[in-house]
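Read the single chain below, which is given as structure tokens and is the form predicted on its own.
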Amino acid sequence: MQRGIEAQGIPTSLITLDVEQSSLMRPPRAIHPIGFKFGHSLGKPHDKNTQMKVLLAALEEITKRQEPGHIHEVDFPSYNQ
């Protein structure tokens, strides 16, 4: 789906917890929040601070020129608190 959206000229950014699986699809832009549990793609429930940081990190990827398939690992220390 991401490639179809990109083909229409709309940039996308993937937030993935499964780096191995996502790498096979070679997404145009992607981040992997380090240490996040499955089901917590944006952070823990009600943790608006971390959720906003994850969203902003994903959106920031849109501004960077990337090699397709490169998944940028990002640490969010507030997730582990």
The other form holds:
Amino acid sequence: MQRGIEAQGIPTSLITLDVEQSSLMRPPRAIHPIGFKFGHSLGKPHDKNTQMKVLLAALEEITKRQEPGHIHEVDFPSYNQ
Amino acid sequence: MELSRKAIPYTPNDKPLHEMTIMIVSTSGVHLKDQEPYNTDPAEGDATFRIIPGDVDPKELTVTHSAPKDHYNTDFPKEDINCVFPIDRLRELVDDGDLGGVAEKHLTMMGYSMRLNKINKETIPALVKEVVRSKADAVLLTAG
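For comparison with the form predicted on its own, provide the form predicted together with its partner chain.
Below is the entire complex, every chain and molecule, led by the chain shown above.
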């Protein structure tokens, strides 16, 4: 899906928890929030602080030059608090 | 257009975030409560997608997903949809002037559908057309 959208000239950024599957697809831009559980890929319910940090990390991928196919591992310590 | 699996389509971007309109495309199984839920019968699968209006009230959203609960616990996004579909966070960025805008619509699917052939041949081309028509500057992809 990400490849299809990028092929039309629209930049995309992926937040993935399934690094194994996503790596196979070689995404143009992606982050992996380390240690997050499925069901809260941006953060736990009502944890606005962590959700915003994850969202910004994903959006910033779009504004920086990337190495396509590389998934950036990002640590969000506030997730575990 | 058929793409080589080796080639990675990559669209360079020079726009700063405060000039960009962002669309969410998610495989988290999010949908409006009054839209048809995704089909969770693994024998049938579900290759459809839903269009979520850009001005949606997050309280009107829910999640239907066929993944086992120990793999993807939908109780969390049902409590706060922003766990997988960060619509409130995007709006806050726009309000603060850090983001140009939120797209007039968003698109969702259910991952774990197993109907990959139909999804690749029919669903994704239709979904990509919707993205192009929407004139969003960039797409945020989220899973469950």
